[in-house]
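Here you get one chain, nothing else, as structure tokens; it is the form predicted in complex with its partner chain.
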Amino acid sequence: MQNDVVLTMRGICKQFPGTRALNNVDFTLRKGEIHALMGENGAGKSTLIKVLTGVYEKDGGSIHVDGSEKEAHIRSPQDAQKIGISTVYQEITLCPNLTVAENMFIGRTGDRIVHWKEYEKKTAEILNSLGIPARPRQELSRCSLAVQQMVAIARAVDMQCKVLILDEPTSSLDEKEVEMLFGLMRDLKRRGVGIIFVTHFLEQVYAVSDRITVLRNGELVGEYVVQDLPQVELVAKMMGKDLNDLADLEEVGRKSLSGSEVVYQAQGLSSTESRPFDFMIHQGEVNGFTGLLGSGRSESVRAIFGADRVTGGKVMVHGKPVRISKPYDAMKASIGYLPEDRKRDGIIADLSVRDNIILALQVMKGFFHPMSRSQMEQFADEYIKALQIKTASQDTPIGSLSGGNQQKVILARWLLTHPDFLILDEPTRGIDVGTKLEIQKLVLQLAEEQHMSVTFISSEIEEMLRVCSRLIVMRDRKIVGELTGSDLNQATVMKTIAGGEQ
């Protein structure tokens, strides 16, 4: 048993000042396991990889690699390719202007001349064995994200790297690409790699893992095999509390509002990136759009916000038709817009958190009409306060901010504009369990307190179950389906968007 472990850290401790980021964390790699790494924003997952890779140099512990006697000393990402510890991140760490070739040997050959005719042979025969559907001279930036992730796990695995760390892999792959994903992590097991599995996808981490670790607020809370935690237990081991609050979320939602006023009617809608559809929300409501990744959900509630270009369609707003055909347009139709890829989208990384929060509203009082500096400060108090953001003051930069934090000021940015309908796009992702529970209650209070319309996305269908009353599924960029009250359960949704084809 104990020739199996190619990995062991040991009383690992790492303090930043003011935190104590990683307390005694132990944990142990076999050969030939996918173990996955748990726990909440701030539990120390990131932390306990950044110092196995030598990003930052640990201030106690021992780390073992491959069974050998000796502590192994690590301090660059340089030092632990060297001895076989190799990290795929969530973003492409690959050059998007060089070929596929290169981009597996670049930065790791002693040569100095380049061997153009052998590397690409040599990558042919890689891409060939682990079956990805790439071609060695193909420029990488021409490669689907997938293909893209799945060239740098082969570049680590040509590498003979004994630990893959695979950094949030998925969250940008739509379903299939996830397969796909699996299956090389699959092959790579069986080839005795052992991978550590960072995701806040539950589900993917019970089709794929072997064993979890979870850690919480810097320290171990345990090993699991993964047949032995359940995933509710999973849950609460990493929040550290009992699950009551899900239980709270169950009671409140499910509320038929078909009587009420019709806040936004679109008949025919499309943009550029969205074929025709019809879509109507009433005051109260919540509703979500679902299906799998790329099946047009995103495009459509941004064909409804005028983020693409709006082709054709009528859009009735309390009645009244209305010409949307820029984010300007809805906002002055009471409509905001959470975007589904925060940093890319939402955030203003550098601007202070109240300069995040007053922007919307700021940009719909005028260009000539603007706030004054004790309005902002006030807005952004109320929020900060009300939304439990937790940042250092007011004039903080965004960017600073962990990812459930930015996203309850990008909430609230939209918020305080007191939108009638509010369209939220994956408001959940990427961030830790407790916000997200935050943000799923605080969705159905608006709805409930305030009447305000929400359309919801998630690529949870539990969460969408939790808060929507009504689901409109969509497959290959089309509607095909809408589901209420009692066919709001898993079985009908899966089978609805997986269509004719099961």
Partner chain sequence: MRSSVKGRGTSGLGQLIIPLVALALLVLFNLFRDPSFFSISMATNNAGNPVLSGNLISIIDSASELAIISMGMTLVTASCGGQDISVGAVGAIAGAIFVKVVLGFASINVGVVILGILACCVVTILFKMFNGTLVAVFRIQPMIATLILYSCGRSIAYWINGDATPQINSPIISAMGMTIPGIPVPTPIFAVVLVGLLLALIFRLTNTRLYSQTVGINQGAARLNGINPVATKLLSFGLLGICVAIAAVIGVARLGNLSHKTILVDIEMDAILAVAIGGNNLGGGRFRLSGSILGAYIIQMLTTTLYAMNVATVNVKAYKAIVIIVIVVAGSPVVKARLTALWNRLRSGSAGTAGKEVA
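Give me the form predicted alone now, not the form predicted in complex with its partner chain.
This part shows the chain on its own.
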């Protein structure tokens, strides 16, 4: 093997019941290299990292570390650490109530008598050598998130790691903190540490990485030198598109609504999870937020609905100022929201189809004004028929329905409230093609016939182009473009998502 190679993974396979998570994946990391591991949600990034760190046992393939011909057998995270593989996760796994020095050496002393003064001196030397702005006796919780990340990295480096895995390390950091972290990564690179950088932020990849490996649907797309892979081509490879063979989808039901009433408008709207942004939607319009996973599209609509704590901005509904700080406020303003994660935020699995359908309307009426049994049955029957929900009866627990029918039940829940503005976040994810088309047609009918305003989010560009007359493009939690008319085509969407070199 080459002398500069610190990690080689060949033919890695991993299967779960009904799912092939990794299929014959190769990955190579060199000493003193920052190597970005890229791919959309479900591409296999996390599974590959968990195989490498011993969380999952691989079903096939081999792993070699530090140029050794002998295969490394990694059955636990402890095995990984022993051979020089360390991971720093997005969520800090250190102890916030302990000092920086205690976090650096806890679990590593091996002595009955702990010489903390000596460890504090060693910690100071490590912090100084890496340029980390922290003190050995400082409580970790009093450090910024960036410094906590850096302390976790310093601990890994002091444990003689050869391979450092950084899993979404910048997701909670501001721009200044990101640059501080990048400074440390570049320093470790000069010291010969091989770094695997997992992130959804394209601009950060190009700011700090040397190579990129792209996975899609559990398979290797390829390994590329950063300078040889423009951002737009990276987006194409992640999404499985051919830039030279992009055809516009047929425009179905799309129209310009610039002259119609503005139903909802926000200026400088921000939440704990989103940066400030402006947004508006007209009556009867279908628009959408698009961008890669982690771009901020879901966080933006959660801010609109008050699902995350709103921290700033002004909102107008039908031209009148309103305050939306929680979902109930949004519901009172005639806004409905189908969330991205239906199992976590949408369905109540043990309740019946009927109870799930009437839930939002009952909340709006107030639980001291319950609907009669006959009303509930009438509403449920109406929407089961209208949306062709396949269920044995109204009393069937929603948890026993297929994913597509669960999605239809949640959609029925919001349609029953007759909202002026309906937000649909990934309404067709994980459902069959036929049901997808039904939901797409329904969205267009709601806009055309009932003059409902709809914001639609999907990971599939083709689907967005089929239903939306305006696309708001996001990258790194910022709005970077707005596309209408002839710009509504895959090539322009992907170039706008990628930014940089076109």
